[in-house]
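For reference, the chain that follows is the form predicted alone, supplied as structure tokens.
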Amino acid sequence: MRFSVPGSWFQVRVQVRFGVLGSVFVCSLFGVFALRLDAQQGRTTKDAVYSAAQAKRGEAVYTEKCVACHGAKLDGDLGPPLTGQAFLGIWGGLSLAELVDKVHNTMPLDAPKTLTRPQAIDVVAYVLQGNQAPAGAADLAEAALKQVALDSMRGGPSRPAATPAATTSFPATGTVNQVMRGVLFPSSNVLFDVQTQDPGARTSGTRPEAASTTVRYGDVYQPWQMVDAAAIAIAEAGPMLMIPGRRCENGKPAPVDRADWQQYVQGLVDAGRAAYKASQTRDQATVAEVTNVISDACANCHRVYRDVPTAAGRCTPP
């Protein structure tokens, strides 16, 4: 459900609360969105946490299900590399539970959740072997995943670093309102759609009425991929809202130098990261819960900079 605010482009979704979740996410799973491990977790992949036999099983699964995207040597192809600093720079310091969850919930890309949980753990064991983590006598077990961090100091050879490009400045083109309408509004609605429609419920070959953004684009990208992309778009919108020279719809400069504006933009970025982390679970209730964080992040800024008596007063701090 949603309702329109009179005289405004913005639409507000009715927030859906799932009490059983009990908490909201403030960080994300992948890339710069990674949730780093608590210092109290002492074991790492240096401690021989998997067996050679397990890695061998993982290699067999990898060869069948993963090699087409990630390469015969784990060095990446259509998908990102799973070895070297390009991989460890993202996943180093995370618990193995995070990595296994990623494999189990979202891989293979064209058939997510078709690997069993034990197969996903075996694939991770093979990835650890590829990153030169030592093997031990016992298999990596489900119960140990949250207690073991991926050591970021090891790894096979990385691809050569690209030559740094010259710094390029891109001036603002649209107004704050146009950025909202073009990026944040549609992306937020993709996430809000999950409150009422499970992206994973659509089966191949079905063509339901295109009543939601995720359905309309479902034949181009998988519905859960659309949710991933929407969350990333929200997180990546922060720099757009901080470009010097950006103006509001009424022509006033966006207050990018004000501490509260910067705080609100950071809140939006954090909300996007939280939404991406939630999306990686491929669980409708988890994503629906995090839409409250998106809604709150937008509302915090709107109360100060948008919801004023006249349009001429927008972008004017109190």
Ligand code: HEC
The other form holds:
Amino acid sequence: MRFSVPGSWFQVRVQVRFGVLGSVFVCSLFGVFALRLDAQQGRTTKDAVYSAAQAKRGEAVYTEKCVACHGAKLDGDLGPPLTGQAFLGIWGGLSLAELVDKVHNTMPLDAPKTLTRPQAIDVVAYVLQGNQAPAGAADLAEAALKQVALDSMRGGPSRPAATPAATTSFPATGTVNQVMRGVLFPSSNVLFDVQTQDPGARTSGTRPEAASTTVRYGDVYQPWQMVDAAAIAIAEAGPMLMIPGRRCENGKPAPVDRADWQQYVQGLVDAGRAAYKASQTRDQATVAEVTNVISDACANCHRVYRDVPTAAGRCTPP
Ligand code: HEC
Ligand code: HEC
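Having seen the form predicted alone, the form predicted together with ligand HEC:
Below, the chain from earlier opens the complete complex, with every other chain and molecule after it.
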């Protein structure tokens, strides 16, 4: 029933928007920016924020649990490098709390949440050492994590410069409805599943026919990785919805030139990114809260361009 009627997915949303959880979420949405700000006012990894002894302990953890995927010189193998611009471009400027959380919640990829918190901090100290951050007298402590920003070490832009405009273009293949059915509908359902199904809960034996998507595909990918991927699919659907010439089912062109359409697409991308950030916490309640942001992002656009009196009126400016 929940999946059978197109558009009915939003009925399963947990009504927390006006509750305490809802307001907690409003704060956490801005968490990244808040942490960047805190970190700016505080110290950076240039300020000798860990000790050599701590990095040594971290190295032992790394050698046992991380080296197989991240390489003997932290230079990447199956997994991405933990040094250099490829790494600093993502993490430079963020607080060390973000990096320790990433390690503690999601790594080692094949056995997440098996490090203690002190081990996660030690291994991050080792990663800092590998990025030429100076060691000091004292260990990096939990209480300092939010106050210390990861210095991007080399200065300059933290992300690689944008590549020149692509010369290849990818014209639309489907209608807006087909993009919705193929990408946004299944991905948002994976996220909505998290309201009732903890991806971290162990399941074994035969899967019931009606098991949630996260459980059914949990044999192929870890359920939490499915949630990551669903959030990313939503964030990455933005450009698809901006391809000029894509038509709606009634033949009207998707109004990609209109500022309000662009704003709704941006809202969707932002919601997908917020969902990814929530998924990275590996906390069911955090993802359940973010589903409100997702359904709002969908509904904002639908209200104007989909849920109009006649199908012929879809995709036309109000
Ligand atoms: C089985 C392979 C595997 C193991 C073991 C593993 N990782 Fe990872 N790691 C990955 C993959 C793949 C990614 C990229 C996907 C993701 O972020 O989930 C990643 C991402 C990361 C990132 C984010 C890097 C970035 O550029 O975004 C950090 C930090 C990290 N791992 C640290 C660790 C640490 C520390 C350990 C050991 C405690 C560890 N990993 C063990 C495979 C692994
Ligand atoms: C930028 C605008 C926009 C955003 C954002 C948007 N949609 Fe849509 N959606 C539409 C339009 C327009 C249609 C009708 C398209 C058509 O008739 O071809 C539609 C149709 C749909 C349909 C109906 C498909 C059918 O078979 O009738 C579903 C389901 C759907 N959207 C899901 C979602 C979900 C889930 C999200 C959020 C994760 C979302 N949409 C975000 C514009 C949007």
